[in-house]
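First, one chain by itself in structure tokens, the form predicted alone.
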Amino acid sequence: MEFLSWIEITLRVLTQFAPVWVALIVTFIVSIKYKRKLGLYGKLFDSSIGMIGFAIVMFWVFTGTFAGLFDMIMTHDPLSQVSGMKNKVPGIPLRGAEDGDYAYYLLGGDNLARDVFSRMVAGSTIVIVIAPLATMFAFMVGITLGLPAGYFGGRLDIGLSFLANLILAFPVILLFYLLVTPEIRMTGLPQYMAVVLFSFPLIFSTVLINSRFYIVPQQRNLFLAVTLVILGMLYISLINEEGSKITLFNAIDMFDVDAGLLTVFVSVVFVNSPTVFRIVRGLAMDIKTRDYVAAAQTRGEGPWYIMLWEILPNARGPLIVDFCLRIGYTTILLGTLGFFGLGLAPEDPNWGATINEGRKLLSIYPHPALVPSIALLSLVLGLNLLADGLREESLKD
């Protein structure tokens, strides 16, 4: 069996993705036909740099949900071993082949003999997971402080404010290192603040329903209550995993979390979490005297109704974009902390830890480093250059 060349290595490459080329044909198509009844998401698709970026974005999204949920694209188990595989170039025949087996490294090997395109599409499902959600976790607990903080002003927001900026004056790499430290893991601080983060979805979904449908008890009552235990189930089961310290409804955990998982879940919602609030309280602080508050002010609707459903839609522009600024800032802080090795499990094929491995060998064999590199960096684009297309389209609204 020979090497391939770098013609059929592209072609290989490009094959192992047809899922992934398939499902972003489909969405496009999708989305474009229907674009001006999709609302914000419709009029991206106006904007080229837009939908360059949707596209660099749902690569990786796609590629990460076909190799996370189906075991698709990846050639071989990235966390294997092949004997005589090590530090070998793109291309390279796989040695001891069986029936059944990929023929071929790909993009070569590493330097403990896994496959490095493997590694690299593993990597992805990771990131898609942890980066948007945290952002969301950070987003509702800066939503659902910075709402009030700038709508009622006074003391309130003075207290709000003097913490978030006690967090802001720590160096972000520096209070990272010591939220995932084992020292601190052990004491179970992290697991302490995934009860007090993670309760914000909770609160602020019943916020959200009582605050619409307080005229309508019975339909209130209702949604509250679906809302409630869906949320509380999930609650519950996040914070509640194997080895818990708090041992409370462990009879309804539905899963388990990882505990190298849960803490750079919580550090990323944790340090995110005090800049979405200070572009909340800003926002809330300058639509709050727009004729429509008023109006509403007028009309009788209580506080936590404007807030939630005359300032919150009308901060929606700026808020997507910075959601959007702020999974890329998350999936870089991802890549540093799997680099120095902090968080998740040193075997885990998270491109941070995949590109400080390659780099010990970089002037010899590129390819292990480069590889994830390149996909940390086109994620990461690809999510600025789709916040710029928001932006620009939001500014037509």
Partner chain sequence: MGLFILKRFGVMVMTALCLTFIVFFLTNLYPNLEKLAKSEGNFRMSDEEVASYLGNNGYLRPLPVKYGEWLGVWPGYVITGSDGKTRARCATIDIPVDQAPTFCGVLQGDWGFSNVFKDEVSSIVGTRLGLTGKLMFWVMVLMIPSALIVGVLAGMKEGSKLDRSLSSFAITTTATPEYVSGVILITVFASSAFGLKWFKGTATQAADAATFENFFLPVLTIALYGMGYIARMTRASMAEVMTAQYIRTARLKGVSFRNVVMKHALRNALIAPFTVIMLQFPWLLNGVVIVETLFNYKGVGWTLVAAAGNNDIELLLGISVVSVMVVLITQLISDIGYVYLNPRISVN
Second form
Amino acid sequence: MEFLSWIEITLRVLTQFAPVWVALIVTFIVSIKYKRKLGLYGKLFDSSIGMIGFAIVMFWVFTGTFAGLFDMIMTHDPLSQVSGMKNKVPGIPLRGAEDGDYAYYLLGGDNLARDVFSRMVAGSTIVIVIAPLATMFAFMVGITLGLPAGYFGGRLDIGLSFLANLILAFPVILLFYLLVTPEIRMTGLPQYMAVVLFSFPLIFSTVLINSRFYIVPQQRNLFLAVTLVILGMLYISLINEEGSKITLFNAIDMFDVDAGLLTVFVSVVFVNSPTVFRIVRGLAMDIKTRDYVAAAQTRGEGPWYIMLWEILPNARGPLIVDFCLRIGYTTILLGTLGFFGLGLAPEDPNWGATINEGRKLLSIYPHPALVPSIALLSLVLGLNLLADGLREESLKD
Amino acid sequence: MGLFILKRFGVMVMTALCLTFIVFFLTNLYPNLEKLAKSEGNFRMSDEEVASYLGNNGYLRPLPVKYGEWLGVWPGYVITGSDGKTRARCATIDIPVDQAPTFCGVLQGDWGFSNVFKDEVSSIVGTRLGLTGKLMFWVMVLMIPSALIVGVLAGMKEGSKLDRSLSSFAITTTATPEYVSGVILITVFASSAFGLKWFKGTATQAADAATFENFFLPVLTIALYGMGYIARMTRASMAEVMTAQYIRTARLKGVSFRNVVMKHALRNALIAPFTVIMLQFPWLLNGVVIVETLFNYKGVGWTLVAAAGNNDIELLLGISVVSVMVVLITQLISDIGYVYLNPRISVN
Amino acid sequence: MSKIEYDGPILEIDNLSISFFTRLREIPAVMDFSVTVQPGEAVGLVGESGCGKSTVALGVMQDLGVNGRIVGGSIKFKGRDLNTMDADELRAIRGNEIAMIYQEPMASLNPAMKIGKQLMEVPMIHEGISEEDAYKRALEVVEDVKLPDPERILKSYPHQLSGGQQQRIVIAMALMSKPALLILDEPTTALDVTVEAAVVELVKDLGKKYGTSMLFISHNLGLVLETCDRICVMYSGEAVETGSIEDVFDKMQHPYTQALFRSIPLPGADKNARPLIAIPGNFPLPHERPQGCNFGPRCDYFQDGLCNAGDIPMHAIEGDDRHNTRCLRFADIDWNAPIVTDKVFEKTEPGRVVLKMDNLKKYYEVAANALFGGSGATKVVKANETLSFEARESETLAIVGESGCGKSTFAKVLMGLETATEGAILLDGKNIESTAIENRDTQTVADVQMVFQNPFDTLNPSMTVGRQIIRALEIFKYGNSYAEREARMLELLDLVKLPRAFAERMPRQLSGGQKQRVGIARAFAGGARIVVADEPVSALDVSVQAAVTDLLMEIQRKEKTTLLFISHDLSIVRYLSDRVMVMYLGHVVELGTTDQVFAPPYHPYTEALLSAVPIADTSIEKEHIVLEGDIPSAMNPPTGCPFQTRCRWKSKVAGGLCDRDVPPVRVLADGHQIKCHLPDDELANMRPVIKVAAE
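Would you mind generating the form predicted together with the partner chain now that we have the form predicted alone?
Below, the chain from earlier opens the complete complex, with every other chain and molecule after it.
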């Protein structure tokens, strides 16, 4: 068989992404049609930068989803090695292809003779699951601690800010090297940190519901019960793992999380939280001087109601923008971890690890490292553009 | 002012103590020590052998005591071990146990001994720090002026074509972590794939003789990532200043646009980015580790990876102290500089 | 660069139209606007916010930003059209021939440049003079604006000066090149009344001294009366009436001008016998302007088919000096017809005492050094000093004072956001001074509520109006079900005269006045008996002020509420309050019924305050009392009498008593007390500040 030309490679790659294009087009048509009814999300479609960013981000979200859930888009199994395909250039025909096999390595083979294209696609799944989730947890922690620090000020603020600055003064990589090692995992430390960090969504929603509905106890109890049961089950499943340090409640442990993944997750949340804390604290200090906060105080609202229902909703603009930026930053952090071979299994197709493997032969065979590099770059760029678009639109009117 | 610096200094020392304690705690967790024992002894040691080795070498005492010893404020141990030999923390090959000083820790200048490099930690850290310092110096020389120029030019006329293109550049570089830009730069400028081969893909020789050819790519790689962030900060700050009422006052006084920017806007616009540049240091250190690994430049970052990968506890601690101190000192400078730059904050 | 000699009018604006362009549409901000400023003349530009008066000023400066553009007409300065000038020609005129002064003095000065440099820059650019000459000029001008110690001032940064001093520097900067035209855009709005009075006086004197023409932009008719020769009233982007001050004030020829005058509290207005008449309806948004007359939908004289037929030109009034009106029916209207009002109320008698303050004190401890504080010395700020008064049911007690007088601190202590340092607050005979709000029972909290100053800040922007009122009802434990509370919420909307459909709206969809009404509804949700209204109308436009004030009075009559009305605006205080308490630096300097406080004998501070308030009535004669200097900081109050540093009567007190001792409270008449050392005969000789001239 012939090698594919660059034009053919491009066309075939584009075809491979067909489901993603369909999904993207549908999303855009629907969103633009109803953009006036969709609030800030709708306004995004007024800004060209925001639309480009959103398109790139959604491209990867759809790619990750289709690849992760339905095994679509990928041409080969990202882990399987085919002899004779080691370090081969893009567009090479598959040696010994059988019926049903895709006949080419579209973007070549890596140093273990795996398909670079499929590994890149598979790598997107991990990113689009972990990065937003980890960012969300970091926001929960940052918000739950940042609001009282900013609102009450005083000693609480001094103490919490000191802690935040402590973590911020750590060079991130040093922290990762200390936290994300198999030895540390044996001590159970990441799990204990998970116990603390993952409890924040629970605390947050409990306080959120209680502060608003304590006046109407029946309603509150109902809401609280539903939330706590669902979140509680998730919480226990997350922190629990058979054969590890935390094995309580094994009966209701619904799923297991890979220990390496959990460690990565915990450390990323841990590193991100202090920055979120500082942002939320600053916003709270600003908004607490508003008259509507004083109005709430003078009618005798509790501090948590004021923080969560009067201050937080009005801080949402900057927080949404930062959320997008922070997902990008988390993506970079995940890549950094992969790059240093920390956390996930070495054969895992995450982008950072793939770049790390590819870099060793970079000056001779650049493609195995270049493909995931560009993938990561485009996703982070998309998130940055999206954040810029959101910021621009939220400042208008 | 003196009181202010003193106070900041106090907080800094507190932070440094807390951070080194955390590092000390993490590196001294039992599985790490076990690994240490096995790599020092042999990998087939039984659990009992590990325990006795650790006991003999003073690793099994309470953490605060060990930390105090390491710091040099607690007398170093003298232990007669299970094998009957007496060992002292402060004893070396040249100084026998009975002549060993009481204190030997960081404060006494004794940073310990690296198992991997077989050398004093202080001397390793010293040389490596010099190399990294050289790298950082050139990064700063390249990054700060270009970032400020890009930011000021973009923020001067918000929404103009110049702004759009410079902002796109800045946003792209912030979206490109060092391990990505490094890979792309090497591919384009140093690999046979494109055939440009303008620069070298490795900076190992730059440690002794840095040339434009072997040093530019690593410097550029670190500078690019930080540059975008500082440029965007500067742009935002500049754009905000340009809409301020006093800029309108200046304009309506008949000041020319050039002088509005140079005399009225610039100083006000640079206050925010200044603090950002200084607070960038923890991030830049990240970049340093990545780039030194990627380009095989044997500075502190490269050593950190080597030490962490080989469980070299003393060396890891030494590097942690240094990097934490670098971060804290830049924060201190940033605080003081802010006060000087901003006339609205009076110290008295 | 020399200045052009020209003896025609300084500024001629002809049929000027300015629009702003957004992505969606063109928004006309100023339409068909004409005005002429003769040499040495001061022209006032008056209108409510959004009427386009500031846009005219920026149009003259040719500084409309990227979105604004002049779409028609001409602006001639000394006969040359500014619209056709290039950037260099404009720059030669800006600062040199035309100078501008803005509202926010702090924001108009470069925070990172020394005052001297900012001043010297002007002549150095325009006249190319040397640095030494420029420095000498700066010294002269700073002396002209009556700032103490000019050399030190030139060496300082803007933040080291007080607000009043900063505004003087801005004025000095404008005068550095002796411009032919000075544009002042709300130059005193950010200042306290007594400081405002001094700045206005200064501007007037300097205008005469330098022979400068002025374009004075303001929302305050009284201020324009005091400073200008001619006036131009604007409404929704158009000039509706122009003419000399006397003509427009006394022989107005436009319904909007008339309505404006009827909605501001002039001396003689009375909340019961002669209530204010609010202008019905709302100011139209720029893209919702009606066909024909913009004021049509709100006008009493509106005639269908005439007023809404087409564009309305300006009509000259025969016999007056350049007096024009944009009204088609000005000749038909009987401008002297008496005001018809069906709203005359019985004066309500105050009931029993509900609130009693006894020797209330509130001291704060603050770090002496705010930025680097923590340890080190602390200072005591005496925010409230021995406050004693009573407030009765159905009574309006006004609390008057300028910034730093302690009125907000007092409100905080009363509300329970702070606890008192000493003394007692008795609510229905029950002590609440040391019960913080979280320890007060629901009834107490619901009884004492507050209406806030800034309408744009008083409502939570991300909650519907209905939801916010319902929340207040929930907190005050009103009703047993959501349905009950919802019904009550709708009743409250009725009470404040808002359509029930507003329950579903978000605050950003409401105008300032409507937001303030929601704030009032929220305060009354728990059936409040004592309402602290902290400058509730000062941020609103005059026509809306009347309506909101009216509403407060009406609810008060209905609910027998005790209203504590905090304000710095003595006109409105005189209009609606039964008793007045004047505060200065934490002290109550005078307390009495409205009549007692507004008539001599005054406390010297009250006297100055009365004189400082501009009154938009040509028949009023005022004695001019200009206070020296600024209000001292509460952090660092003067010894003895708090007012002694600015008091003009100080020399009449023997033995330097004012420097040494805080004056005791003296009862002058039944219920009238002042804190002053002045001997009785001096007090008795005080003359009234405000006199209605014999007609």
